[in-house]
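Heads up, the chain below is alone and in the form predicted on its own; it's given as structure tokens.
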Amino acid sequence: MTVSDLKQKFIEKYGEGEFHGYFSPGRVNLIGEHTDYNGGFVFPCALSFGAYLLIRRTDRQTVRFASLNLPFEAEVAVEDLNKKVGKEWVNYPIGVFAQFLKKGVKFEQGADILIFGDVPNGAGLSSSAALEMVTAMAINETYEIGLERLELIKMSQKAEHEFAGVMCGIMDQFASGMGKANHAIFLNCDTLDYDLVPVELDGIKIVISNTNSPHKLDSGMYNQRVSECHAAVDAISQYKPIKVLAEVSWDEFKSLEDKMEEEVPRKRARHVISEIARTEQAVQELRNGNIDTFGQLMNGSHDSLRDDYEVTGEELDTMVEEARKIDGVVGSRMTGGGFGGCTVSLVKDEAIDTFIAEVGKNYEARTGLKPAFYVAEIGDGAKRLF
């Protein structure tokens, strides 16, 4: 759907008059999974698809929410923009409004809001972060609040915590807010220091494979992993006082591993600490043009997520297994929170058609699910469109 189409839909819904449009992208994480809430490194990039939000400030004391993707609509009084509406999608933008209220912002006027997203829902490409980030940008500019972009990113993360109930790290919102075309973000999730690293893949494309087995991060499994990492921190702190797993190097962990009595926290820590080391190495390999080694590190990431973090499952593992059988695949791994969603693969240009045909056919034969494939374009972060 084009921006012109969206403008027409807004007018059909809310009538003529001045309004503005914003966009915030989804993201794919190349490597560094489940490290963000452990204070480690991640390496995501923004995608060319995401969430669009059209907004008009009004003189009413209510905010009207509508979506072109879902039928549910809501009209919420400005003083109630910190209250959930059942389990509906509007809780994502309402959750962002609530963060502004927490900062003492008073909304004297309401708004008309129309949302459209072209990130596949439940695919693990951060449709929720894109929606939160585009809402934060739109509110900040429409009501002339003047907050810095990093503050909007943090508020969007808190909205996810408090209104969606997912105790996510900062990666998704950061990638959506700070992305740059043809670059990935090497982000230290503890300090929020970051570098924009050019992604120069000569003759290779990033292919996202959607298992069409939607992940359910709000089902509790994600939050359970967060708790298990806290347990690992407690176990390691008996020997080295730490606050997050990122404070432990891989060599230190190898010396402490046998002292951790409980198997589950030990396995979770093994993944996180090894994944942080893999991510640092992968970024260096990419900077040096060593794409084959980068691909091997992607493979190692998936295997660790499967064996030690246990967040992959049949569909993601099947997709990765079939991908790795294709000549011309440099590396393949799950991306996102897991428990369904997408994989990300580096595929040589000449192998892309074969990849989509063969992996698609074999995956469907093994799982009964029909996958979808996207040749990713790395886009810019959140921005005003008009």
Ligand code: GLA
Second form
Amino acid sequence: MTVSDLKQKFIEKYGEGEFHGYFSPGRVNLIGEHTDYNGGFVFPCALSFGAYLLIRRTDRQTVRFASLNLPFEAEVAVEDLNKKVGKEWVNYPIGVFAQFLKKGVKFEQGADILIFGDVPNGAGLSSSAALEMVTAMAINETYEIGLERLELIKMSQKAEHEFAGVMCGIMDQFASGMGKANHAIFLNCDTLDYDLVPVELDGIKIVISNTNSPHKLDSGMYNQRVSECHAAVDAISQYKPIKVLAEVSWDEFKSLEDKMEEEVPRKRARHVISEIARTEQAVQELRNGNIDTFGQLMNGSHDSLRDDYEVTGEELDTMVEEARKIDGVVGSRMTGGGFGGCTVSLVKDEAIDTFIAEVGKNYEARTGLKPAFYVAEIGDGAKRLF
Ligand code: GLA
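I would like to compare: after the form predicted on its own, may I see the structure of the form predicted in complex with the ligand?
Next comes the full complex, this chain leading.
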């Protein structure tokens, strides 16, 4: 769907007149998984696909929401833009409106909104963060509210907590808001300091493999991991008082590990603390052009997510195992929350066709699911289109 197709659809739905369009991307995380809500490092990049939002301010006192992906539509009174509408997709944009209301913004006028997304839903590529972020950008500009981008990112994360019930970290909304073409974002999730690191992969591409097993990132499993990390913080605090796991270095953890009696918090901490160290090292290796070592760190990340964090599952493990069998694969790991969704692999150009054919065939034979593959382009963060 091109931008001019989207404009046409908007006019068909809401009629002629002035309106504007915004875009915010999904993301793929190269390394640094389940570290964000532990104050650690992440290294995601924005994708070229994401969520589009077309908006017109109206004289009515309601906001109309429609999507080109899903049939459900809603018309919500401006004063009700902080109330959930069943379990419908509109809760993502409404959740963002609610954050503006919380800040004391009064919407005197309503709007007509049309949404279109081309991030595969439930694939762990942050379709929801893209939708939240594009909504935040559009509201901020349409109603001339003037908030900073970082504030919009934080509000989008809050919308996910309060309206989707997922106690996520800030990585996805940050990547969607701050991404830059051909760069990955090395973000310290504690301080929110970040560097845009050029991703110049000579003769290598980022290939995303979708297990097509919907990532069951229901609030349940994800929030359980978040609380297990809190339990790990408590356990470690008996020896060294900390607020987040990122305060513990790998060497410190090694000396503490045996004292932690309970297995689950110990394993979760081992993943998080080792992953933070891997991420920091991986960024350094990339900066020094050591792609092979970067790939090995990606592999280490997956293995830790499988064995210690236990968020991979059969489909992601199978996809990664098959990927690693292909000559020309530099590294392969799950990306995002886990429990299904996508893997990310670095694949040499000459191996890409074989990769897609072989991994596709073998994955399907082993799981009965048909996978999908995307050669990723690293795109820009949230922006106004017209
Ligand atoms: C989901 C969350 C992120 C992050 C990842 C795991 O995508 O939304 O905040 O925790 O899982 O790294």
